[in-house]
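For reference, the chain that follows is the form predicted alone, supplied as structure tokens.
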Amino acid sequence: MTTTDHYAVFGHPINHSKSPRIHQLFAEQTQQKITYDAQDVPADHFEQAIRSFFKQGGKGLNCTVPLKELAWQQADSLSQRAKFSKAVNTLVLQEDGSILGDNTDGLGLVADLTINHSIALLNSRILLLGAGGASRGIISPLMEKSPKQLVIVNRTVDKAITLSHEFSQLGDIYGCSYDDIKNDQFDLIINATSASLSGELPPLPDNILAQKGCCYDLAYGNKPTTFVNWGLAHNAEKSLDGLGMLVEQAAEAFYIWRKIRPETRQIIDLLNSERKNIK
């Protein structure tokens, strides 16, 4: 008799959460045998709901906000994309009962970015909002795509400075203040704060976007998000969320967990079609 693996994402909040719905999908397309569930954990409760998890049989988790630099204290031991983020997404039980920590957020966004919309990053300028754990993740990632330069801007500028001193042996990666860029253009800008999921943007210039320049948030809902709106306003050849970079990041967390990489395609055409009849 085939076993039902447990699987599931930490967050606070989840409700929101289309992790469930998703990992569903992969597993009804490749015909694995697991349920997936959504947990609502504060950070206060993390450390102890991890250990209950495992514990009861639980065979890997996501995680999301704001548990990833949390998750990556706990593991036992961590990939080399997971070590240099210092933020974990993907957690997985090996075989000797140690937990493996894994970052998948880099790898989602840059299928997302260059798989199914065709952005070019070789020589791009990219700008990248925030310096928190969500722009640890994909840093990285998109640095080996050999972008010419990525600027860190933050509002607290010293977080900014600090983070691009830490992944400068990757290339040009400079920290700043919003002022700082004010005669700049981007070929892309990507949006890696929370502040238009509460209808708030960061203060960008008018001019800040390279002409067939492209705006990209992280964040993702079922109306566009208020940085998605601003891309549109301002001329973006393309304004996307963070709805395939979702679906992305959750097959390379499918396959670190079931060694089968699910076909993303026509996830994010279903979930797309979704969100749209939704009054």
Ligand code: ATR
Second form
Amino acid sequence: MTTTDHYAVFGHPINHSKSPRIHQLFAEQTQQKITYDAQDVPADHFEQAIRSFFKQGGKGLNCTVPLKELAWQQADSLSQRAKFSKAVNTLVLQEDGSILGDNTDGLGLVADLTINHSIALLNSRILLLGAGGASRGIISPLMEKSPKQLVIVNRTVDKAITLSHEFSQLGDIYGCSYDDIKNDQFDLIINATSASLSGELPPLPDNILAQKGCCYDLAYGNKPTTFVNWGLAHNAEKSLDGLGMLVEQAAEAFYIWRKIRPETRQIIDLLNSERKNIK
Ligand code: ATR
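Moving on from the form predicted alone, please list the structure of the form predicted together with the ligand.
So here's everything in the complex, that chain up top.
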């Protein structure tokens, strides 16, 4: 008889998380026997919550806002990409009982951009909005695709400059203020600020999107985010939110845990059609 392995996502707030549904769909598709639930875990309960989750037989966890940096600190060991990003979204129980921290966010973004949406990154000029944990997690996977330049822009400009220096060995990365980019143009603008969560928009100058340029918001919702609407209003060839990235990062976490890779396209299509029907 095969046993049912238990997984969960921790975050705060967590009630709107689509992760339980996505992992349930993966499990059905790949015929894996797992349970996966969402648990509301505030930052000050996190350490205790992970210890008791694994003590009770849990096999793996996802961590989302605001716990990714804490998960990075709590893991017993880290994958190379998690080390770099200083954030962990996937925890895995190892055979020796220790907990490995990994980060599948960047890979999820790059898979959604390049495979699902055929957006070429090679020799492109990319503008990254924001210099917090979400930006940190995606810089290295983006640079692996050899863009011409990555410009990091942030309201608090010092943070953009510090981040650009930290990753400078990966290629041409430049940190600056929103004012500094007003005469510039980019092939891809990625919103990694938390502005969408409160319906706000970073102070973007007009005319910064190159012809046939694309916009991508790491955030997602049932309705287009403010930044996705900004992209549409500025003639973006594609203006996308982070639903595809969410499914792709989940697929990579599922693969790490179950050693079987789910097919993502049909699940992204299903979630997209479901949210269109939500009023
Ligand atoms: P996360 O882990 O989600 O990246 P974070 O580390 O708190 O969260 O970072 C949030 C990012 O969004 C920061 O870059 C922040 O800019 P500041 O460093 O200047 O605070 C950015 N941000 C949040 N709200 C914003 C807004 N309304 N306009 C522009 N940037 C915003």
